[in-house]
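A lone chain, given as structure tokens: the form predicted on its own.
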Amino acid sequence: MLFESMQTLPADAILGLIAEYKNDSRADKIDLGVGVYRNADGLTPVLDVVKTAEQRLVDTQDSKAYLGTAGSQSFNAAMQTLTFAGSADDARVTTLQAPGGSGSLRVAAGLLLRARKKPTVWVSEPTWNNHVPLLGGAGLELKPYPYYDTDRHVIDADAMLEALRSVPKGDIVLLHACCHNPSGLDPTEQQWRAISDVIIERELVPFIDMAYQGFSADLDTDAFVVRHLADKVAEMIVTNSCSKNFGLYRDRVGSLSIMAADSKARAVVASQASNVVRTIYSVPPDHGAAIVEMILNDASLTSKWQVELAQMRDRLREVRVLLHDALKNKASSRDFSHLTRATGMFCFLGINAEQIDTLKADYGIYMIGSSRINVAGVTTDNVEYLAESITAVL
């Protein structure tokens, strides 16, 4: 039999948690695991500006014919501008539309495997839980560099810089542009400059995953490291996701930008990347990208989008303070200040596996085993119960 030697694999930690939460009948249950934005009502809404663009698209789109392997050129140009804002030489950059940030990462992995026989990518410890299986599963060799101090809940910048200084010249370094997942803690501008200096000195290739642009400070500040390095390195890879900042999770919208040494190398890279796409999914899906393209190419829609994006960002900041203050009131001996120092949707709560299991079993509070939480699951209605439950297990 063809499949008789195969073994059942354990469910993905987050996907398995979603199923457990769904099957929990308790009315006061709280989901802090799934990685989507939620509003004050606990819903993941379709942005009003997305609805407007979507209706306009329905009214005007006259074909569902295939896109090319690189996707919509207008979308790509708009995303390239959103990413680099003129900081990179357009003659050296090629941008492709991709099915979400994950699709963008997978195409980048395929391209790296064609560029070198045994490419090594250095990733932060910790990193997004799908970076390792996605990139490693594609065939890249992954090695960790220090990032997060779990005892002090800060970035261990000194250890990170020391490790990067020992990375072999020419290796690839994966960086989170902003809203580091899972810690929520990002380097300061001064730290980014120091990291960039090491990258330049060691001739490392920056591979920057920008999945949350606009969720930390603003669209420009969140892209600082991308734009800072753009005119200082010969080559760079940037992956983008539109899942969070446009709320287009299920529509799978992302982009991949590759900066080459010159225009001749850019043409080669563009042809290779398009061929990688052809061997994986042939052409990218259109609908969500067409919405983003319409929003970014219409000044009025762009303005409305930025307002809604700011509202999401402000809510995440507010609930961090809300949870911190509730915990400070109920568990004053424990320092939870890192909740307010982190940005975006994620951070580590800083409790152990036994406490996490008890929260789920006794209180219906769900988070993954590392204690990474999505603060978007916190509301004014549940924060007191959540703080009381966390305090009970400390």
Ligand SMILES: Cc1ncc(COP(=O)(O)O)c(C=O)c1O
The other form holds:
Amino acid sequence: MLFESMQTLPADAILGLIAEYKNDSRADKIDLGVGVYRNADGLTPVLDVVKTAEQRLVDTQDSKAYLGTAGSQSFNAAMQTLTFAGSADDARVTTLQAPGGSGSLRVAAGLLLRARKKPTVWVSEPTWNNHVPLLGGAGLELKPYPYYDTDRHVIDADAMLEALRSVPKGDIVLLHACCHNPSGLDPTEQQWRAISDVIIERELVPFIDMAYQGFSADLDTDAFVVRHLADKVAEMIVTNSCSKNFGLYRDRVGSLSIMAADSKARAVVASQASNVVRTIYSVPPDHGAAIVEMILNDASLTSKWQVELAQMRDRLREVRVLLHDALKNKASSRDFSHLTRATGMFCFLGINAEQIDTLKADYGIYMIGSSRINVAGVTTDNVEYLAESITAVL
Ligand SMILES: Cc1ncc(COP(=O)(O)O)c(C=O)c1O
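Having seen the form predicted on its own, please provide the structure of the form predicted together with the named molecule.
After this comes the whole thing, all chains and molecules, with the earlier chain placed first.
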């Protein structure tokens, strides 16, 4: 039998946790695991601006014929502007619509494998828990550079810079543009400048994953490292996800931008990337991208989107403070200030595996094994119970 030799794999850590949480009948259970934004009612609603654009799309769309491997040119142009805001030479950049940030990472991996025999990509330690399976599974060699100091809950910028200084010339360095997943801690502008200097000096290729643009400070500040590097390096890769900032998770919307040395190299790269797409999923899904395209190409919809984006960002900031203050009241000897220094949805709580298990078993509080929490699961209603429970297991 063909499939006889195969074994059932252990459940994916996050998907397994979601299932466990769903089956938990306790009324006061709290989910800090799943990686989606939630509002004060614990919901992940469709943005109003998305509803408006979607309705307009339904009313006006007259064909669903294929658009080609790179998707919609108008979407791509809008995403390129959102990403670079004129900081890169358009003649050197090609942008492709892709199925979410993950799809765009996968196409980037395919392209790197065509560009080099054994491409090595350096990733932060730790990094998003799907970076290694996704990029490694595609065939790239991944190596870690130090990033997060688990004891002090800060970025170990000195160790990171030192490590990058000894990366072989020409290697690829994966950076999180903002809202680093899982730590929530990003380099300051000054640290980004120092990191960029090493990248330029060592002729490294920046590969920037921007999955949370607008979730940290604002759309422009969050793209600082992309735009700072854009006119200083010869080549660069940027992957965007519209899952979080447009709330389009399941519609699978993202883009891949590649900056080549010149317009001639750009044409080569564009044709190779298109061919990579053809060999994986042929053409990207359109519906969500058409919504984003409509929002970004209409000034009134764009400003409505920015208001809703700011509401999500502000709530994340507020619940960080809320949880921090509640913990401070209850566990005053322990410093949780990194919760408020981090931005976006994630940060490490900084507790051990046994404490994580007890929180789940005895209190119905769910988080992944590294103690990474999604602060979007915190509400004014559950924060006291949450802080009390965490304090009890410390
Ligand atoms: C750092 C990072 N990159 C990429 C992604 C992929 O996002 P998408 O759902 O758009 O594939 C995520 C999602 O959690 C992420 O955290």
